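In structure tokens, the next block holds one chain alone, the form predicted alone.
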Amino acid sequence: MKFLEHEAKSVFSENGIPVPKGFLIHSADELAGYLEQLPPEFVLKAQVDVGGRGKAGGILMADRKNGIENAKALFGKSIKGVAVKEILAEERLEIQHEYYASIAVDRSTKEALILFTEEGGVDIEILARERPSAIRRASLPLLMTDIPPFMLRDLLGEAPREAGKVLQSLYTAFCRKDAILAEINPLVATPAGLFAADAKLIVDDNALRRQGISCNRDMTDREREAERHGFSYVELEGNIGVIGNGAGLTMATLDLISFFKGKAANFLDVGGGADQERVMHAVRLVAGVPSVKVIIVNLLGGITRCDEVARGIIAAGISQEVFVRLAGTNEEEGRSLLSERGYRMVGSMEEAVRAAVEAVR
């Protein structure tokens, strides 16, 4: 789950990373109560979970004269389709230099990947693509509680020693919060020292309960419904709904859709032993995606009975065309039930996918 900037800065501050003085507001009028506590010039930052927020107009410079007016303008905006409901008003830093620091889980090595460069800022992605050697990196086993001094020296280069303390604190926050990413971009040098001018923190979804987080707000309502039913579900951007049993079979279905130049709308694995009710909920869930024009149901009956699957599809009563591939336990009964009611049965996964792609064209 992604933390908003003010939440990430709160975590970083708790772990010893300097952050600018600021206040979270929910209306422009609320800013009036903080004006005297802010410096004469400050920054208004929309708290929205989108990339490129600054370039999209989500960050405004302000002072005590125009602050409330600018806050009203920002609250009236939608940043990349996301309405602004919270604003972080914080001191404007006198920036002398910008650095970049991040720690992420490297899934290929199962270690913490630490990145640092003296060239931080909004174009860090371009730097990583065009001059990757400008970004120093190091890997650290996640069982280690601190970054070794020799590793810090190699990472920092000519950066001030204070940056080493920030990196060490960032790693502490990363471990304590079960994060998969902790990032400061930019980490800025000012006459008063280093500050995290921006902050990003993403916590592993599997650790939310341990972190005391009861609701993953990154999930859509449909994803929450899928979680309630115990489905493995991911929303995509296509128009072909996909239901399978087993992650491998479902992924293979998505791969075939891509091979035949189609686009999947979702990944949904109903799991093993799915009964009529479970299949019904799965079909209705996928059919409820506005972009879905057709649905592929690709199920192999082992502990899952094909006749139960068929009854679930029929009970769902959806309007979209469903291409069904069933094989295994009670296969003939399942096929018979569906064929009697006009459902299109296919003999193979490839045939189902090809037919679905042609149908949406």
Given for the second form:
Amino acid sequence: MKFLEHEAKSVFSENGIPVPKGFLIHSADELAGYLEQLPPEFVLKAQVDVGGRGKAGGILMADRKNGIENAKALFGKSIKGVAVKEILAEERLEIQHEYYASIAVDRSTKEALILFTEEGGVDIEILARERPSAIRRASLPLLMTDIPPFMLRDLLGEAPREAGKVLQSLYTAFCRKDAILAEINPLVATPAGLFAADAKLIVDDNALRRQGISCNRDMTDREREAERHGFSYVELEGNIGVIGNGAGLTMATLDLISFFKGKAANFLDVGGGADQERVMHAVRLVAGVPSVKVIIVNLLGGITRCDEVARGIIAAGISQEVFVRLAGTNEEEGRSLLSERGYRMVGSMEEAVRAAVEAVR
Ligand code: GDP
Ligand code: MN
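Alternate state requested, the form predicted in complex with guanosine-5'-diphosphate (GDP) (shown: the form predicted alone):
What follows is the entire complex, opening with the chain shown before.
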């Protein structure tokens, strides 16, 4: 789950990284109470989870005179489609230099990948593409509690030694928070020392419970419901709902939809041994997606019994047309249950997908 800038900054600050003094506000009027505590010049930063926020107009310079007016303007905006509900009003830093520092889990080595460059600022992806040698990197086994000094020296180059402390603290925060990414871009040098001017932290979704986070904000309500039922569920852009059992069969269904030039609305794997109840919940869940026009149910009966599946589909009682492909255990019984109720049964997976794609045309 992604933390917002102000949340990531509190975590970084707790771990000893200097951050600018700031206040979180939920309305422009709330700023009035903080004007005395902020320096005469400050920045207003929209707390929205989008990349390139500054360039998209999500950061405004402000002072005591225009602060409230600018905050009003920023609250009225949406940045790349995300409405501004919270603003971080923060001391304006006098930037002398911008560095970049990040720590991520490298899935291939299963180690922490630490990146540092003297050329921080906004576009790290472009720098990585055009001049990868400008980014120094080090790989650290996650069992290590600290970054060894030789590694810090290699990473920092000419940067001030203070940056080593920041990297060390960033690594501590990264480990404590079960993060998959901790990033400071930019880490700025000012006359008063180094500060994390921006902060990004992504906690591993598998560690949310341990981190005391009960609700994953990055998920939609439906994705959360799917998780409760134990479905593997991903929402996509199209209008054909997909329910399958087994990730392979479900993926193959998506491939076939794409082959016939249709667009899947989701991926839902009900898992093995789905009973009537589970199938019903799956069908209702997918039918609840507003864009879904038709649904393909593609299930292979092994431990799963086709008659149970058929009962589940019938019990769901949804309005969209359902194209059902069943094969395997109790197939005949399942088929006749559905046919009796007027469901369109198809012989093969290919037929089901072709019919569904035609139906939405
Ligand atoms: P992002 O666009 O979401 O990455 O937002 P950042 O917080 O990284 O800000 C983008 C850019 O705005 C920074 O690289 C700085 O150049 C500038 N900026 C942000 N905060 C300040 C500040 O306090 N003072 C000054 N002078 N510039 C700032
Ligand atoms: Mn940034």
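For the two forms, the rigid core is made up of the largest set of C-alpha atoms that agree within 1.5 Å on superposition. This is a predicted model, so every value here is computed, not measured. Residue numbers count along the first chain shown, from 1.
Under the rigid two-part model of the rearrangement between the two forms, R176 and L35 move as members of one part. Relative to the larger rigid part, the smaller part rotates 13 degrees between the two forms, based on C-alpha fits.
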